[in-house]
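Just one chain is shown here, as structure tokens, and it is the form predicted on its own.
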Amino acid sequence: MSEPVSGKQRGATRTRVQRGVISILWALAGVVLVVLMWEAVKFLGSFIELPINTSDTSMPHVWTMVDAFSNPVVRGSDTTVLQAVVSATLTSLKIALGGFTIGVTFGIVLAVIMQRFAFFERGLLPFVIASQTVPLIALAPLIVGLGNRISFGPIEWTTTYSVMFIAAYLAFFPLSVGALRGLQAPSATSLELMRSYAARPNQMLWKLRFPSSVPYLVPALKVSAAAAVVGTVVAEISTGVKGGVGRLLIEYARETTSQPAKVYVAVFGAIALGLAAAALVSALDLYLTRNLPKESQA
């Protein structure tokens, strides 16, 4: 007798709960091998002469940088280090939402519009490629400047809105050749069955095509979360702009000398950012994924 469906909806959902517990575990190892490995180093540095720099200015004790979470942020300041650091680390998330936002629909819009017209495919996508030669660092001042020129009536460019555009600049590319690649997917069989059932190009699209893409569509989207990441923390060193963490790394980078752990917790901002992102995209995906077929229990 088979099983329920509901009983085997159960067992999806502990089977992935498993996984992601195991996943977290892992990854907290991976954190603790880091850990004794910098220990390990910095020990190692004490005794023989490395080809790195093991001094407390350069490699502080992971205790230290710990320590550092809750200095303030300038002597005499009621904020610490670590209420500074997630308040630029959420700054900077809303900022590569944004963008992340932004260059996810242009890359499905240019995706389905490649799809549709073959001639579209021939002439944007060695553009598209081309686009991403570009280097960032470059660009950013560009178009900050460019922006800076820019109105919409009461709405006024911002060099805020410069990072999330340069964030957006680099997330639509994964998105568009993988959703390009996920809307091509479907085999010649299912294309048939639809035009045999008098499918206009809409409903071939909606029912057909995009389901089928969905497995290309999830690492496409994890790459493009990590590219608007990295595009949000890079734009906001390039262009200076103040309240997210790229301008901490900035400021605290300057402080090496008289606190070298400080730095390290605005990377560990950075680091957070990406994690945060991560988490996004992979709640996204349960949710794209959920009626999927699921793997077969052995």
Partner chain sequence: MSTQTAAQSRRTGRFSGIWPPILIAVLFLAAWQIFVVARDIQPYLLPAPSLIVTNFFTDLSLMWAAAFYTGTTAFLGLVLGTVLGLVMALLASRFIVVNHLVTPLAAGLAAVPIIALTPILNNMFNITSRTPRVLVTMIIVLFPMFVNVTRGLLQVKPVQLELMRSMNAHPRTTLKVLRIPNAIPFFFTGLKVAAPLAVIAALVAEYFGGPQEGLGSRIASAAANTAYGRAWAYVVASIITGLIFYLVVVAVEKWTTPWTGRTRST
Given for the second form:
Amino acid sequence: MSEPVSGKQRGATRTRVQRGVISILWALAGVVLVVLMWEAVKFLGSFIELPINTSDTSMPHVWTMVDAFSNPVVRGSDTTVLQAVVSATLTSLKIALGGFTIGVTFGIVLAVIMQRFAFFERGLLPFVIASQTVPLIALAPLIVGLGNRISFGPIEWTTTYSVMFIAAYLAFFPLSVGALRGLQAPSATSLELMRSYAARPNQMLWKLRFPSSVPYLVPALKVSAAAAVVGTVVAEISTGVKGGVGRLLIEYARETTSQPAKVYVAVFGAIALGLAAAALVSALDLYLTRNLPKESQA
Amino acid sequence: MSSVQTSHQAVDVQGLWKIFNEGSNNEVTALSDINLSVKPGEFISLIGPSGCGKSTLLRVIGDLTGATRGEVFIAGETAPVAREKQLYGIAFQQAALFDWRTVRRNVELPLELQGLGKKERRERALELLELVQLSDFAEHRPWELSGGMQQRVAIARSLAVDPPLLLMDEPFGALDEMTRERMQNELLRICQETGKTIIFVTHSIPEAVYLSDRVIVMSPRPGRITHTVPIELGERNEDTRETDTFYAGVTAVREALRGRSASASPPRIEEL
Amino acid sequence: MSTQTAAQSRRTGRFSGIWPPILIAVLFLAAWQIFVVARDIQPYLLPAPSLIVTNFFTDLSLMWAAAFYTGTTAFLGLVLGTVLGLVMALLASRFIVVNHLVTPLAAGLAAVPIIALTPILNNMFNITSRTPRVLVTMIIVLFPMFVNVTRGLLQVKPVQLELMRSMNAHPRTTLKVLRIPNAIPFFFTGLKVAAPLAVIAALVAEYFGGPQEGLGSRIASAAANTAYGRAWAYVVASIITGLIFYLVVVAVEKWTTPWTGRTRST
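Next up, the form predicted in complex with its partner chain. The previous block was the form predicted on its own.
Let's see the whole complex now, leading with the same chain.
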């Protein structure tokens, strides 16, 4: 019955993609603002004493950072810093995605088990929930330590697997909670309807519970993807597994006296890693929610 | 406008238009050329199908949204001034109570905004809660109350500043039929005790007929007034809903909603 | 992330039977212990629960000192990030430009490992002090707080806004009477996300070098010294620290906002 409110209606007529583009433009404006503030602090720091070290070694100019992209990694090398960071970021992305996939798979399996058997829900859910309030990542150095020391049959457990394992278990917990909530989302009416059709538990799961879990699954996937990325980077850092962007962060941070801007390129790599993972999940989101009513922006 | 003192209409709507997104390609004419006068102490209902603009009309009268063209006066003041002077109280379909305030402090809200002292506020709120028969629940939280009770709190709140006019937007729409009838009786009792003018938006034909002195029938695309049905039920009581006059009123409104006799009666018969 | 908590607490309420989780925990620990002893698993792979517990209690004072150090960093970062998040949320609710600028940025940063800023902050501030760690914690805390509180300030029911308008309320009054009380449950939702994050951030920031007093440093150095039992004991201490942060927030919420978590009136 409520009549349209003009401003709201205008927003609702925009498609999701259009809204996305607009918010990306605003985000870019925000980035420009951050850049301006950065340079402003540097400028101010050359006149008055600030609690921040604004020298060029700790806060290089933004253009120095951009320059650093094309510097060689080490003097005389053919590879530029940018190339090195891109390749490290891709390595990390692969590990994070591997971990994410494993974590999501197990998360859904656990959710189905908890949904099916009340005992497991009662017994496990408190721990799964508590796991989100707890720094599980503290385990990272211990698990990375497993690398190269054990093997499962022909598969040698390398440090890369350790990193992936950490990414997986960090992705696992938020996902299982979200998936469980989703599986329990169908209304009593829908469940009664399915029961009236004498639907078997499997049919109930595939025809009703999985489809109605999508709105809960999507935010959980986003959280899990971010967790997998953080897990990958931190696991790489905490024991210095080579090849990924986390390791580069540590390495380049040690070179600030000679090449102060280098570490920033690695930071941009880590940011790109997160954004790439988020973009992949958003694509998944668009696919999963293609049949759902388009909610107007809250 | 007419600067004749004291003889103002309670509400006077003249040549009112409300157009959403005017000029854009999703332009919607919510209200077209609405003219309506309400006498002090009169109870009128706005009825019509979804999208006929009855809620919008109520909101324009309350200056919750502006008019595109035309003028609205409440007791001789323009709608924005009337809102500033708190010449009306409003109740919505949702009780819109604040969960974090007790029932009493919800009723006190408008008084608080007027800067009234703590003690007076409290006294007035308790007085109003007595009027809506909720004295025992003053210190409860809204979510501890049933839907009907919450709506009574909302009505008490709308009466808090003692405005001459009440705007009610389907206040009983979410209630079950029995509660609804009880609430209607209570509303009539409160009207009698307080002498308020009331504009009441509803979907329900019996509700409109039972409560009103006049039922304004509206129709959508564009939202406009098509008929005015005067109701003369006299004093309402338990048996009123069974009387022939009541049925006649219901039939008249129903016919008007169906658009019958639309040609017979021209849109502007408010003066009747 | 943020909406999870309300439903979670509801669910834990529904399945509040205390026995299933205890039973599962006991079974799990027993299986772990038996597996390690029976298969003679080396501590560098997986120490037995008994070894971890023994280490935890023999080095209790070390545990406490490390947890206190990291907890203090986390607390300072949490307070600063919360205050900054609140200020930004108030600005964003008042000025649409701020909202447009910060909200997409905050959404983007939610996916980004902000912890990667630590080496930069280590250069900008004194690496031998706690400051860079507090600051990175602050930045990590800032965004969930900002996002949730902004949501609370802006997601007011339209009918409540109409009510305020009908009472001719000044925007400042609406902020005080409606928006801020409305945002309080959102504030706690944000805080319940942010408090454990603060502990995680404070701990992980220690992996980037600097003082070696905290839990993160201790775990890494114990592992490097092959003292795996002690390393795991520090992990237990980290978990307890994280839980304490979370539970304190839950307790404060229960105490200050008795009206949340009930069925809401419309």
